[in-house]
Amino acid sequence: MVKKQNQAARETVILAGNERISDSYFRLTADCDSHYLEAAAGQFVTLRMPDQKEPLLRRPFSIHQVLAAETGKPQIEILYRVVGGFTERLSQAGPGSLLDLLGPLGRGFSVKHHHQPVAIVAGGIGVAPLVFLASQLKDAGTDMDQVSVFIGGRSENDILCQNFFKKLGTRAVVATEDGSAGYHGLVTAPLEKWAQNKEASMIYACGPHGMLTAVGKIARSKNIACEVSIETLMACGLGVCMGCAVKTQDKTQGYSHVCKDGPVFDAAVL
């Protein structure tokens, strides 16, 4: 079962770093309140820049990591891709800039001590919450040599965090649609081969909708538990505006709201 959400809070935080890591991808670091130390991998935050009136609505970002800083105050990391006006302005913000931060929001992945093979499947920027997940799995006592990470992207420029996963002791498999790195094709192809292992116990995934649908089918065909984090537009992040409804197998309502009921769901309900 996916982990329930923690109490969210809004605060103004100071940007400590904002580095370009690959092409249009950036990783920002900001000081944050100590309640983020209780955040679950898969939860998210929403951001605004206090000195700017646009955009009107806050923007959601997965929690990439929560780190203990030398000052004793934790720091939050957010991995993001420049795709529009807000993220373009965000990428230009330097250390000392202020951010309006609300979180942690939503429901995260279920983290436990795994002894049997586990797969983590990332598609493009979907890798962002999965770094946090891998760290929490290790902290929970999971045998990291039992964890296989499948990282997919359109090209080599979209393959992120591979070295981080390797340093944790996982097996990292790369797939690119143009063949510029690793397996030439969709990341679900090597995952399907991995799923032939009869001892496989869990699949975690985050990425484009089509990838998540394919991952869910693989999991069901092999009777493997599976949790997926859905990427979609979320306006308020609190379940108030009802703008992120997705159709699910929930017999009571038929729809769930990604920001409140997710973004992590058991793949069986999708």
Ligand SMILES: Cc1cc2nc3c(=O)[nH]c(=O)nc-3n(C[C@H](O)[C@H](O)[C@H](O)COP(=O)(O)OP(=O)(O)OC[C@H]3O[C@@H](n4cnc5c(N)ncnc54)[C@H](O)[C@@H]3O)c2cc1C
The other form holds:
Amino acid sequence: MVKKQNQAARETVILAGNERISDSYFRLTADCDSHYLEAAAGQFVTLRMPDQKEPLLRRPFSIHQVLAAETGKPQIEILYRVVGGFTERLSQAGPGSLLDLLGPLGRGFSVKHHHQPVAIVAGGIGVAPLVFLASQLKDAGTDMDQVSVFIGGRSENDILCQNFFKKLGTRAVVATEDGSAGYHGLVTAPLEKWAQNKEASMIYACGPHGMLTAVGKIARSKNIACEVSIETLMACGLGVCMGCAVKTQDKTQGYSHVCKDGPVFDAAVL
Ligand SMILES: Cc1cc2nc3c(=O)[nH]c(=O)nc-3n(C[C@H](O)[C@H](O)[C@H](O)COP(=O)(O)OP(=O)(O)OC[C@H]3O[C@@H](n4cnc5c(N)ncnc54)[C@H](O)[C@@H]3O)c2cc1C
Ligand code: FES
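Given the form predicted on its own above, what does the protein look like in the form predicted in complex with this ligand?
Now the full complex is given, and it begins with the chain already shown.
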């Protein structure tokens, strides 16, 4: 079941929190409209800072969580890594700053009650939408004992949200390329071992392109359904400029818009 995906709306929201959680990673929180309570994990928003002219183009970020408030408005969380001009300025914004928020956009993951083992695979900042996904799988009735989360990164500082996944009741496996935490090597190695399980039914993944290709290959070789969320550079974020086109096998012209047809795709079409 793909969650009903709401019409996107644009609003100015007030930053409630913006904390550094590790190295160059931050988590921001802002009050948002109640239509985000209907957002599907894997959908994204685009952001601007209304008081700044640069950058001209809005920047896309996955929805990390939507927290239902007992009173007042729900809150949206975004987990981000500082990589350039916009994210640098965003990291300096304090509570009370204004943000121009447009969303939810794109197509999310298919969330359902899984009865058989499921893997969630995160590479670096790719963990951002997968926290929301794990929460939604739990809400859909999936037994968290059946969910294994593989979190990979270059080093210990790139391993995020491990405690969240553990608290949710999933099995969390860490892999780092430099061996500073967990398994020493690529996250696809422990995933490959997991995929030997004949009962395995689904893999969800988000991370660097190379990791997604390797995850798709493992899924195909074991006949396991697989959905991946991919990142591209984006301009409009609304399906009108072709700025985010990727080659796929399910459209007659051979290309899909990541912002509108994705960012979540069945790995088989990539
Ligand atoms: C659907 C989607 C969801 C995303 N979700 C998140 C998220 O949850 N958290 C997060 O931190 N980032 C996320 N990103 C990436 C984020 O949009 C970029 O990091 C951000 O736009 C960088 O803006 P900037 O001005 O700071 O850096 P820029 O100066 O624009 O870029 C800095 C460097 O990063 C590279 N870069 C920028 N965007 C991308 C991209 N999409 N893919 C690969 N390289 C890129 C640029 O080529 C450049 O080398 C997402 C992107 C997409 C398309
Ligand atoms: S970013 Fe413009 S079509 Fe996707």
